[in-house]
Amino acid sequence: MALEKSLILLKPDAVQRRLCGQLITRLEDKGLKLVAMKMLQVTKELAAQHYEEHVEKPFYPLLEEFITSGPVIAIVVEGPEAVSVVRGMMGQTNGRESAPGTIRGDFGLSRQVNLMHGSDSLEAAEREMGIYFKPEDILSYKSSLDEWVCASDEL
């Protein structure tokens, strides 16, 4: 099992609803380690770079309008299988279809206004981290809790 990094965006609805602390707490309670974090305003150019595969799709204008509507918090987390762990914690894209206990299942009712973005693959995580962070912004450190979160062969 390998340590992975994943990009998370706490979207404008999470910021406006003041849920960021609760969502970050869930990530940390799971055992994921925060290795980078910043608040920013997504521009139209940044949105197009992040969502490049969707720019020509009919739903993109609404996606761009939403992601640029207010500040976001960009986070890089690290942990065993972090990409799939975060995706599982988020739940289905549509909060109405997400199971209770997931972030979107507990806090969301929308397909698009859905609180959080999480990378969907290791390749996407690498690309997305590069959009929001310089390599030197992503820290590497040993936590005294590491041995209490996973067995040594899982880290």
Second form
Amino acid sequence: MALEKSLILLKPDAVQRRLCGQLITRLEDKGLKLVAMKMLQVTKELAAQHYEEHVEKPFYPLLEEFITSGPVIAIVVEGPEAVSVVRGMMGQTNGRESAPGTIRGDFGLSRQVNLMHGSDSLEAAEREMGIYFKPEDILSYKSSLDEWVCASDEL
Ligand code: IDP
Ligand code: MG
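Structure of the form predicted in complex with inosine-5'-diphosphate (IDP), please, following the form predicted alone?
Full complex below, order starting with the chain above.
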């Protein structure tokens, strides 16, 4: 087990629907630590960098239109196995197929307009953190709650 970081985006629908507070609360309630955060407008260039694996796919033009349609909030969270933990919290890509209790299952009905991005591997997390943040903007700090979030042999 290892302490990992994951790159999260609260997508334009989360901002427009005023759900960011609730989504950040879910991350905090889980025990994940916020180590970087900023609001920004994704440009077409940034979208292509972020979604490089999807640029050639038929749905990419719609994805580009959606992700550049308004501000997003980029977040880095840290925690034990944070990458898979966040993916589990988000649920399936399609909100209609995502289980109740997951973020996409509880808040969404769409395959595209699905509230949150979370890195799908450690390599993706490293790459995506580099797209949105300078290394010095990703902070490292102790929290008095750390020892209550998980045991020392789990880090
Ligand atoms: P993920 O966000 O669950 O990892 P991916 O398959 O990596 O899903 O797709 C990236 C994003 O592209 C999705 O979150 C969604 O916003 C959008 N997307 C995925 N598949 C489709 C599709 O078939 N049509 C339209 N948009 C899609
Ligand atoms: Mg993906």
